[in-house]
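Let's start with one chain on its own, the form predicted alone, as structure tokens.
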Amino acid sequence: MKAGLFVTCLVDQFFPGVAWASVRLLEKAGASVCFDPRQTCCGQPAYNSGFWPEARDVGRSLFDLFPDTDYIVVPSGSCAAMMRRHLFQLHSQAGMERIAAFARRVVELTDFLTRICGRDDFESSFVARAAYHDSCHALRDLQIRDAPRRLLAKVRGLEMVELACADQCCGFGGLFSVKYPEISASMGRDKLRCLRETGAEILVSSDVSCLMHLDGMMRKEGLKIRTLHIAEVLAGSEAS
């Protein structure tokens, strides 16, 4: 089985280790990972921004990076959910036979590892108390909720303790958090309220860009919470 790796914008400029880990990952799972170099953005920020032919320009360019792989695989559900979901409103009719038989390839990583590859174990170890976000397009646009609770759940010396709201945005959405700011840190101190309330010692989700807001939310706080990927996690690429 062949996974085309789409890496998102934000794991290839700032999170590059979860990009390795998620390798290491499909690789261990059984698949024979590939990566082209070429691949940019889903389209995602002008797409929200209403910029919609700039977005299917990007979206097109998606079609040929990956002509012979059986899947597509992305490391986060918002980006997924792009290019799974919402391209289909950027073109034609003419071309949807050709977007349909891409979005039908396209998995985000943690819904891969369990339902394609039925994997859920893959014998690591991460002493910590640890809480799980959803990020919205994961739970909400794929309805993956399941698939990452069971990964972890198989982690060593993993003790998971469940946000009392674990499905309320973190307050990032992309340009949401530059055009509202306001409301954007609101709905993050909720999230970190919760937080601390359970007592975790790291925050994972499937999500970079949640991550990122709120790690930048708890260093202005001054709260002591690591964020990882679930992809880190998984792959014991962080030391516990």
Contents of the next structure:
Amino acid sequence: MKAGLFVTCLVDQFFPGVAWASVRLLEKAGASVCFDPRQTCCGQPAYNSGFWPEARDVGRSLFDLFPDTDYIVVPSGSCAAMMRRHLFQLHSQAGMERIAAFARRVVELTDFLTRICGRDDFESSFVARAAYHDSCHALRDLQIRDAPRRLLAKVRGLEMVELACADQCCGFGGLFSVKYPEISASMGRDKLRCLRETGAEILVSSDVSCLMHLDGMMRKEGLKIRTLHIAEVLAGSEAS
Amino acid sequence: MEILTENFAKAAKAAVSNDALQRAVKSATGGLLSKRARAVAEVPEWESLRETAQAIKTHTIAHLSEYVSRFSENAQRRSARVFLARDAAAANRYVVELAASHGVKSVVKSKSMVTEEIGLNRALQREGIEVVETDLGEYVIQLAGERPSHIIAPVLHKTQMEVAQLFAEKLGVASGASIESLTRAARESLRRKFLQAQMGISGGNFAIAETGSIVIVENEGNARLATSLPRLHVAIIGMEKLLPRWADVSVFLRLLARSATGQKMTSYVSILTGPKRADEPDGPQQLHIVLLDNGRCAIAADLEVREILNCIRCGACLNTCPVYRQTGGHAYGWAYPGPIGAVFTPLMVGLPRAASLPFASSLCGACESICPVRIPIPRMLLQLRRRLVESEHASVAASLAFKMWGFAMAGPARYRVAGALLRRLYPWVIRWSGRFGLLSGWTMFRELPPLAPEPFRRQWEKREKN
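For comparison with the form predicted alone, produce the structure of the form predicted in complex with the partner chain.
Everything in the complex follows now, all chains and molecules, and the chain you saw is the first one.
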């Protein structure tokens, strides 16, 4: 099975380790992984902010990516949701078939590993007490709830604690986080309060954008809970 | 109602740092949410109920004018008088003139968001008519001279202590009184008002086209008193509250109470069809139904957003919205707060005046997933954002940022150069971030993430070469 890895712009520029961890997991699951250097961004930042012509222009080249792979795997619920469910909004009726053919191939990483590859145990180990935060778009746009939990449950040494407010938004929201920073940070503080109550040493999610926001807040406030993308935990063999 | 939507950013900021408000809103919405969750779990067919309700509403809104005339005919057949009000002014004028022609001095009202929308109380008071809110929450709001901050729990932003203090000042109740003595004080004062009033004003949760009936749900019995004791009953109802058939009501009653308060059914459900008949012992001599347009027909014709009229005003989206839970309802600046308000208000008061509201969301989707009629609120927020940008209401900073972003992301060569440039400039970006509009929004509360020394694509190329 050939899998194209869509490396989101945040992962590419800030968190390349997440992409490498995804590569290792996909290979372990038996896929041959390729990367298409023509990709840039899925267009979500502009789309969510109302700048649709800009989003459309950037997104136009998406449909040519990975011409000969069965799946396009995305280590982000948010970008996967954009490409699976929202690109339709941007384009006229004429190109629909092409968009549908592309969108059908887009799969979020944990969904891909569990549903398409049928695996939940990657024989990894990671010694820590961990909490999982649902990314809103993975959870509500793509209905992914159990996959990450099943995967994490199989990691040796990892003690999972359920976050009381796991499904509540962390407050990031793209442009929202800088347009209404006070509201966004207040949402973040609520999330961090729940997190502290669990006694978790690491916070795991399937979207680096949520983690970037929460980690940024924790560093500002001097809180020492590590944030990790789920791929890094699943591909890891590490004691925290 | 006075429109204060332009003030959202400032009001929200103040709300976030108001600890009492934060505690009150989070604890009340949290309570409502957990009651709702329990009530919904008892109904195995919940999802199919939602689907049915969505279909009924969508059909009704698509045939709105047809159902308006069917309702009017059937209500008139039962001796109700129906007035179609084009806008707030027409509705208020009708009620004021009716009151004047019957020599009304005193009015009792049951809870109604639509009368908040049109500012009916003020219109009546201007004519020297006394207006008394009889829903306990609304009564508190009226005593305090405030606005409701939630669709179903108008006084949700206040703590018990604050209410006790208000009652001590206004009603002479001993300070620090218990909830029981506070409600007793309200009850005693309201009972007299019910008996004095010549006109009762209500809203309506549903209006049934097939029978010309209006349905009112409530828990305090005040709506039943207000609609049956005074000799005149005026019901003001937004056109979107129409349902085609009598049989549809059961679907919505089940969804509404469970979504709103977590009850199986509200304590009172009144279905009113016409005024008192000759063989009936009580009831109003006249029933006037004001069906309010006030922009609703225009929304019904706007295909991208018309489903917002499917709303049954349960308030569940407010309770679950992480933004509403931080800001409370007043920040939204008009009658309808929370996710539903973030879409409905701009459509009603005009997008430019309420330009902040469609952006007051992290697009987390909690509203859509809790909505009993499955309104795709995030999708509509996106449409409104697009309209705002198209009509050049985006900020200069955001426009510039997305122009630059669009340029940098258009193709791998530019992306590569932009990445290299970012690596050069990033130390300065971090140092000066406090000075730039959007970036300072980030660094006010968070550190910027460290850039990777090399982007992934560069590392991948190297691996491919080896």
